[in-house]
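Next comes just one chain, in structure tokens: the form predicted alone.
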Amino acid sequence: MLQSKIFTFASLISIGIIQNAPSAAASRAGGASRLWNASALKDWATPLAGLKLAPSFVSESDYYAAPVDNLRTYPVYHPDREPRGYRESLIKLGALPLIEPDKLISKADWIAAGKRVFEALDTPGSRTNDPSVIAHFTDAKTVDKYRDVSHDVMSADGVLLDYRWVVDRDRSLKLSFSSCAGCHSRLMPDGSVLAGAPSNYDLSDSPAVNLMLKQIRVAPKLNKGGRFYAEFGVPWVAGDAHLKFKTMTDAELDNFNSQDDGAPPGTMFARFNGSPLFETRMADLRGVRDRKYLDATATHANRGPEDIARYGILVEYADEAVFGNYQMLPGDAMKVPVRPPDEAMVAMAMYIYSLDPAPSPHPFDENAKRGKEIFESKGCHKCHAPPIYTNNKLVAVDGFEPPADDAATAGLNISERRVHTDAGLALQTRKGTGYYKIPSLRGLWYRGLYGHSGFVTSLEDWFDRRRLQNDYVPSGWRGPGVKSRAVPGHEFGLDLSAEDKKALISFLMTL
């Protein structure tokens, strides 16, 4: 029974249904390589703009090295709306596993199957028994305290979103921070969850929380600059902008920490490899099965399922951080201390692949219609093409010529034309591709930030003429510290009447 379930897998793979999607279970049918594979890898990601050449993988061999971990988690509820004896029936449940590939046949049973993944994977380095985080989570004061003073956010149904419980191999119930969710969910305004979408949200700025954070701490040897360099600096580039944080005193950097940017609560990540002088918005992973580049910047391209697979190891489990001659961790810090088994993360991404772009709740009226004439009657469609709203190319950032006869970007899709946005997440960071994609517009209305670093808050904020000017106050993302700035580039629109843009952002908030 087992050879044959393992098989129909294969089959499906074999068909085309799963878009070659390798598994540990075709694996042992004999069929697809391991998902983490020197060959999958090798053209995956993009050559950065600086060095001309991808960053380093960790290696197939060291990857599948690191033991696997594979235990259910589930969800956290405000104290006031545990279910009675809640967390007794999961630690008399024991450690159960988070996917059992033995079981599923069908497609449809690996998305669902796909969909606990998602919901339910977890950081392992953040899991915690001590006694004050799971006070903190048992007392329902307490927990109301930091909701009312930082950023935790609760669902109709109860629920914390950004955390769960996970009950160990030793049967020790433990907090744990949420994995692939906590980034790519987003509560609405009716206290639903929309799966997939960017998050609005964020981790409480608790002591419980900030035990929590330590323990999965990048290269703890360093000290608290050399850890921040670690983490984002480029020493490739010229006058790096993140060598200060070398030097700074702990104190210094907790200030620089501290220092409000202007973002809502969770929107923005400054991720392993990416940077706090230059930040990211949240991606949003509905419909991305149409997209062929991932990250603001196409760092890696997305050829199917599997390198969604991939990008989740990469950012949870496995990162970059060898760039040429430039290794930016100790050796120490180098190894993968778990893994999740390959066909956990298969069947997460076919479930992402199964995620439509949320149907807008804004009417297709009068006015979207002629929002729509002057959409097209503009040009906007050229890069912005129906029915996904992108044409899935790559624009050049001013400052960067692509490299010619290039056989390591002979494959990238580049625009001729350039927008002349902001270059610095594209030519001053480790994710500087030089390129920024050209983004899908489907699902504009619940995004709630535009630019690639989140620069507004609302499309009328972005078809503003003023955002050009160096005084400008952006409603969203400024930088630490920053009071005002510019937002350059995509002037398409600013010269509108007012009536048009209005009917334009109709229109551009029904897709």
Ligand code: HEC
Contents of the next structure:
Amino acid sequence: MLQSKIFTFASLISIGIIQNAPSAAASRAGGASRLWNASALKDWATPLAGLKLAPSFVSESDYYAAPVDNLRTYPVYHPDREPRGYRESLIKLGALPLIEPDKLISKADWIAAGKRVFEALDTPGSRTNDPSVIAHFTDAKTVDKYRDVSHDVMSADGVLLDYRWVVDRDRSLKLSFSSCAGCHSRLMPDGSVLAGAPSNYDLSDSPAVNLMLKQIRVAPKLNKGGRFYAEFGVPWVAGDAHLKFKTMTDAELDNFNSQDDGAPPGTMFARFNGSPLFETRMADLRGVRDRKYLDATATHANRGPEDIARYGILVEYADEAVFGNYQMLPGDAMKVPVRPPDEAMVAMAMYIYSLDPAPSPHPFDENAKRGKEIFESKGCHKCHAPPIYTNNKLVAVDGFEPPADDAATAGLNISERRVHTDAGLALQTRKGTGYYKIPSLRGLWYRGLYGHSGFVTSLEDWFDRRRLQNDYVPSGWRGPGVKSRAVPGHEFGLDLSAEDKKALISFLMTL
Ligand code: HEC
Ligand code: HEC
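Got the form predicted alone; could you also share the form predicted in complex with this ligand?
First the chain shown before, then all remaining chains and molecules of the complex.
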């Protein structure tokens, strides 16, 4: 069985269904078809500023030693909207596989299977049939009580986003968190869900959900401060701002976490290796196929769909957090507990590659036409080059000089120009490469947050000169407890007349 699966996957690569796959030739030559292979991982990550080294990866053998988790999951409905007999019918089906690669023949089959994986992939560690959790999702009043306070949302179909039902191998029905789809789907004003777009909803801040969150804690044996440092500490940065977390009491950390940071709920994320002090907004996966680097700081190259699959593996299953001589996690927290089938991740990546930015509902009218002329006359197109509205280059931040003597740096596509935006994320975190990528402007109309850390919630604010002042109150993410701050840099377009700005924004909203 295992042999035939490997054969199917290898043939998928060799017949060219996975196009531009860098390891395809190598895979065939070596007879291996593993996604997580040393040669593909070798040059994948961008070196970190100040370390001149890229993070290391869990080894191929350790990764494939982990047991495979291949379970189908199902939508969780609001209790008032759940079809009759729904849960009973799921239990009757028993544990079913998330993907059955043997049944997939054409490229279209793989993409369709990938869509199902994107919707259904869950977070195995969060699965529970604790009666209090089941009770929460069975009682409409309880669900609604927490939906009101925490922006936990429901689609027009009555589906509670962020959660999945899963029938486990012992046939018990469990609740779990959505994986990719939970952060990379957007609830649109008409109640539909736009797959791949940045999320705009959050988990409910309820005892049931907190119980599930507790199950997936990073390095659970450490105390709170130790965990914080394991997630965010940057020991190679002099004066690391995250060092203070290590010695904070639980109460101080709770207090820190509960502060308002200004961002709309569920739109930002202090991701492992990121930072609550320099957060990242949820990325838009639509159109990613045309972009050469992943993450705001270009932490990884995007050489083909296999890199999207690898990125998913890295962030959801296998980040060992080793940076040169620095090991951030205790040994027992570095083990990969389970892994998804390679085929599931490749199918999902092929689906993600098939997604274009959603067509804009804003008309390309006279005003937008004039905005397009302004866009060109102001030289915006030199960096945001059509048709994808990025030239795919990296911009070095202030305080960082790309090392001249480094082979990995020589392979990067670095812009001659700088934009002088806030350097924190790029220099003071474990995602800090020293660069921000030039973002694509396609899909601006639905993304809702602008700047690498989602500092503002409208293009009007992005092109407002007042944002350069220290007493500015950004409409988006400001930082925990921060009341006002400047949003410096990228001064392009700030000097336009009010009328020209309006025209420029009309144009940008059509992309
Ligand atoms: C808890 C939220 C969360 C989950 C779950 C999540 N992501 Fe992300 N993802 C993010 C955030 C935030 C970023 C932006 C990070 C940055 O810019 O540094 C991101 C970035 C990405 C990128 C880079 C896109 C780009 O153009 O820069 C890809 C690809 C991606 N995620 C794929 C996935 C896949 C596949 C999964 C599931 C296996 C997944 N993500 C799960 C939050 C999440
Ligand atoms: C020198 C290259 C360069 C030029 C010229 C340039 N930009 Fe940018 N643009 C960037 C970079 C880099 C960022 C990301 C900055 C960050 O987040 O730190 C960005 C971000 C943006 C954003 C926010 C997008 C997002 O996803 O958050 C918009 C909108 C934008 N630019 C529009 C324009 C317009 C309009 C012009 C011309 C008036 C222009 N840019 C000129 C490089 C450039």
